[in-house]
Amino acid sequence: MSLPPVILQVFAGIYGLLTLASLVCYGISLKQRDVTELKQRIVSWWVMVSVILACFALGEGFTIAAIGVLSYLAFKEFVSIIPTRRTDHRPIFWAYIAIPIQFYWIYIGWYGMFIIFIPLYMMLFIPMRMVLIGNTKQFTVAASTINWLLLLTVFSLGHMAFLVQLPVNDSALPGLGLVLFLLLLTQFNDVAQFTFGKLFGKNKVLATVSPKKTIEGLLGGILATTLLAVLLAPLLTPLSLTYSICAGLLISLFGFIGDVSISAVKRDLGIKDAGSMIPGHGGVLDRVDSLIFTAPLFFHFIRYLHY
C-alpha cells in the first residue's frame, strides 16, 4: 500500500525525535549515570514505531489484524494476572474465540454487529456457559470480570481498528490518519504528563492510586497534548480548530483516566507491571492502558462529527 506523503512525513518526524532521544540518552551515559531503563524504553519505542509503520504500509486489512493481535495480547495478559476459578477456563476459552470474530466484523465494516457483539451477545453468552458448568461459588465476580476484560481489551481497542474502516465524508486521508493521530496523542500525553510531573510536580492528584501522578503533570500533559492536537489535526484529520482542541482535551484527560484505572487494578492485585513483554515499559497492558479509554471516545467523537 502506498502511504500518503503526510503520514510518511509524520513518521519521519517521530524517527527524528527518537534519534534525538537516543543521542540524549548516550550523552547522559557518558556522565557515568545509569540509563539502563531509559535505554530500554527508547529501544522499545524504535521497535514499536517501526512495527506500526510496517502495518500501515502493508495495508488497512493488515493493520486491523495487527490491532486484533494487540487486543489478544492485552486480554491474555489481563487474564494471567487476575485470580480465576478452575471452572472459568472454558468461558475464558470462548472469550478468546470472540476476539477474531469481533475483528472480522471490523474487517468487513459491519458497524451494527461490531457495536453489539461483545457488549450484548458475549455478555449473555459468558454467564450462560458458566451456568452450564454448575459452579456457583463467586459466580457474579467471575462473570463480571470476564465480560469486563473483554470490554476493555477487545471492544474498546477494537474502536481503534474501526477507525481504519470509518468513512469520513470530508477527508481525503484514509482512516490510517485517524489511527496515527489517536496513537500519537495518547502516547505523547503519557510522556508529557510524566515529564511535567518530574520537572514541576509537587501536588499529588491520586495519591492512593498512583502516587507519582501530580496535578502539575496532569495539567502540563493536557496543555501539551492539546497543542499537539492543534498542530496535527490539519495534517491527519478533518477536524476544525475548535474540534481539534476538543479532541486534544478529550484524549489527554481520558488518557489519564485510563492510565490510573489500570493502575488501580494493579494496585489491587499487588503488582507493579502487568507483564514484561516490552522492555522498559512492562507489559502490553501497561502500554495500552490509556488507549482503552481514548480509542472508543475518539472514535465516537469523529463518527458523530463527520459520518
Contents of the next structure:
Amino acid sequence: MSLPPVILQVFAGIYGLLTLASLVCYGISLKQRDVTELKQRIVSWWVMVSVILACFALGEGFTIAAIGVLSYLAFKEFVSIIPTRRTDHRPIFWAYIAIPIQFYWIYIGWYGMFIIFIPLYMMLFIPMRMVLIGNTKQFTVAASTINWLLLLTVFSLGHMAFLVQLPVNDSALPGLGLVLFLLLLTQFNDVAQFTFGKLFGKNKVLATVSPKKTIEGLLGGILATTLLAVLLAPLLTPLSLTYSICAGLLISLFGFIGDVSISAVKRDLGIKDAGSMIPGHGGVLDRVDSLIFTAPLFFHFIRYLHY
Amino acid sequence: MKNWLKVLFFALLVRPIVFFIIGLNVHHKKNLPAEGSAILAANHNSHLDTLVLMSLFPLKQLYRLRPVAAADYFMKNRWVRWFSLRVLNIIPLHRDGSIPKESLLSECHQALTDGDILILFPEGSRGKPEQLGEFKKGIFHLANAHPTAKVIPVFTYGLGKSLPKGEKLLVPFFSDVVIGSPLDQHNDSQTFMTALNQQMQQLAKQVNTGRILD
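Can I have the other form now, the form predicted in complex with the partner chain, not the form predicted alone?
Let us now look at the entire complex, which starts with that chain.
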C-alpha cells in the first residue's frame, strides 16, 4: 500500500533532523571529543525510524503486529530483570500467551474486549493459576508483579496499536497518522529534555530517582514538544489548536513521568539499563518507558474528543 | 551429510529460538576463539546451555564444536543417541564408572589434538537453577595435556529460568552470556581451579538478570 503524502513528508522531516544530528555529532568528533555513545545512539535512531517507516508501508495489520512484538520484547525484558519465583514458570507462560490474544482483539477492532481483557480477566486468571500451584510464599508480591508488568508493557503499549483502528473522520488520513504523532512527540520529548538538560540544566528534579533530570531540561522539553505538537497536529490529527497544545503538554509531562517511573524500577533493582538490545539506548524498555504513560493517555484524550 | 543436518538444525531452529524467542545478551564476543583448539568451560543450568553456546559461533565453525555430555542421559535410547551423536556431535562421557578413569577423557584428548573446540561443563551436572556449583578437575588434566588449547571461561545466566531442570515448557527470559578472556597456563591443579573459579565469579558480576525470590 502507498502511504499518504503527508506521512511521507513527516518522515522526510525526521530524516532531515537525523541528518542534522549526525552532522553535529561529526562536528563534535572533530574536536577530539569521545562521541562513541552519541554516535551509537544516533545510528540506532536511523535504524528505528527506518523500521517504523517499513512497518507503516507494509500496512496497518503489520503495524499492529509490530507493536505486538515490541510489547513482547518489553515484557520479556521486564520479567527478566525483576525478581520472580521459580514456581511462577507457568503463570509467566500464560502472561506471554495473553500478548497475541490482546493484539488479536486490537486487530479485529473489538474495543470492549481490548479494554478489559488484561486489567480484568488476566488480572484474575494469573493469581488463579498461581494458587493452583500452591506456593503461598511471596504470593502477593508475585501476583502483583506479573499483573503490573502485563499492564505496563502489553495493555499500555497496546493503546498505540489501537490508534490504528481510529480512522480520522473528516480526512482520508488513516490511524497511522495518530501513531506517528504519538511516537514522534514522545521520542522528541525525551531527546529535547535530555538536550535542554545538558545545555542549561542546573536545578535537579526528582534527584532520588534520576540524578541527571533537571527542571531546565523538563521545562525545555515541555516547551519544545508543545511547539512541535502545534505544528504537527493539523497535518496528522483532527485536533484543534487548543487541544493540540493540551496534547503537547500531556505527552511531554507524562513522557517524563513514564521515564522516571522505569528509572525508579531500575534503581530499586540496582541496574543501569534494562538490556542491551539497542546500542547506545540500552534495552527496549529503556526506549519505550515514556510511551507506557503517553500511549494510553493520548489514546483516551483523542478518543473522547473525536469519536 | 552429518554436518549438513547440524547446520540446518541450527540455522532454522536453534538460532531463531536462541536469538529471538529467548533473546541473548552476549558480552565480550571478541573473546571467542577464532582458530585453533579450545576448551569452553561454562556453568550448567539448563538443557539450553549447550545449544546456546553452540549458537555463539558462526555456522561454518559448527563442525569443530564438540559438547561433552553425560552418556547416561544423551545416549539413553536410540533416538536420543542418534540425535546426540549425529546432530549435536557430542563426546559422550560415562559417569557410571563403566570405563577406567585413565581412558575416560580419551575422546576429548583426541578432539583437542584434531583442533576442535570442546564445550565442557565442569560442574558435572545441571545444578540448581542459577547457582554456581563446584567445578570438577577433569578440565585441568585436559588443559595441562594440551598447552596450545585456550581455556575460555563462559558464564551464562537466565537460561535456567527459561528452561529449568525438570521443566519441559520453555518460557522466554532474556539471558546473559559473558565470555571471559583465556586462562593462563598453570601446572598444578589447585592454582588452575582457583583461577578458573575466580574468573567465573568475576564474569557472574556482569549480568543484568533478575534474582529469584524463593
